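A single chain comes next, written as structure tokens; it is the form predicted alone.
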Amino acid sequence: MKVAFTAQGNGWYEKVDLRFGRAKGFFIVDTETDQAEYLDNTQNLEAAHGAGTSAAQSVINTGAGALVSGSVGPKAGSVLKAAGIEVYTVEGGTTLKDAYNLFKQGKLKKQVL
């Protein structure tokens, strides 16, 4: 399975962004091979509107199955839901080589969206 994490930037040691729609990028990991790809947000960054409906999207197009951010608001929250994504949260300063290793482990909360 994919999962995706928003990024702060391109690397394992790179910290979650706590924010979905304007996330810098989003870092996609297969956790059958644990190869990480990194997708540039930079478009949604300065959007007026649509930016988290725009990201979910983004996060669609990769083959995610699952989500890891600070929080993800309702519009995009319910496209992601529609496309089967499950979403969980993961506090601030926590870098994306952690996160990963906590969603394997299960440790990690469910948003309900």
Given for the second form:
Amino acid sequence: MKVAFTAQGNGWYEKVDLRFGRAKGFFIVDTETDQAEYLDNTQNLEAAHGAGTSAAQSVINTGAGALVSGSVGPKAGSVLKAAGIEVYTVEGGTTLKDAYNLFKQGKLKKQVL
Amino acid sequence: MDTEEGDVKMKIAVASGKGGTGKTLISTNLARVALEQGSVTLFDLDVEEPNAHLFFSEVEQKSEPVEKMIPVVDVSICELSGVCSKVCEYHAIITLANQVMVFPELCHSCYGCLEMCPSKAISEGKKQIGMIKHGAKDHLQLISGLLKVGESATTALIRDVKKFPIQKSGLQIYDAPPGTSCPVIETVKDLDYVILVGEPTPFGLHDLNLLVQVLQEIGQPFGVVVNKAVTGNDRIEQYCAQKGLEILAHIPLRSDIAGAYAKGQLVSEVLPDVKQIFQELLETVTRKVNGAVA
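Return the form predicted in complex with its partner chain of this protein as a structure block, the form predicted alone having already been given.
Whole complex next, starting from this chain.
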């Protein structure tokens, strides 16, 4: 399965971006191979409206089955829910590496959508 | 177009980058002094919080709903091509593997999805975005927009208020929303002149400067009114001198002005010296507009 993390940058030691729609980018990890890829989201940082739904569409397009972020708003949440993507939350300051380990250990809190 | 609207004298907007600088104070009092010479149509386009009507409580306003077009997807025809989601600049329509989700609050009614859908599965629906309130008393026509809570189609509502088909004769005054983006531009475009209200605080100057740049970019003629002017504080004067901008009037920072305003009074009705400031401002702006025409 692929899991998407909102990320402040591309790299395992970058931090999870607590914003969803206006995250700097998405760090997508394949849990079978531990291989990561990065998807830039800077175009959404400038959006006046619709950053959440747009980011949800981006995450869906990556084929991810789960998302790890700070917290997801109601519109984006409804899109992710309809797409069957589960959302987990982490504390601020968590690195992508730590967040991924916590995710694999099943220690992350699930956001009810 | 002007002939259909009757005897239109000039169209002026009152705008400011920062909120709370005195747009409504100036537009309502300008309307009040102009009424002594003829008819006035006052547009309150601060649709998120219209309040010009508070100063003209004698005008009874009727309300009419304003709707916008939103896409309605026929799931029995939709082939999930995803074209609608690609063309939507505002991400108001999202295509999933098994369904299409529409977010009416995000929709800007551009009809892009409806036009581009390859299976013609999208039709036109309606959603109320707010109200237009309008009424007249003697020579004053008052039109206000009121955006529905939770709605973001501010610019669309402003456009509808400006286009609302009623007699708009005489002087037209447009009370703009604060800010420097689409709602303000929609308000001021096609008008003869913009009165920019600035207050001599660091925030006031910062946001005034932003709106000056916007108006210069779109080529809209304007002049500056310093509101809450304090002797010894020449922040705005210095800025205007540097940029070669004209100052049209000064309205002093005074507790009697603030007090009257807070009570819902028109300061030009209760304070004769302030009335004179507004009369002179109206004359100055009229000269500017007529000068530009000639």
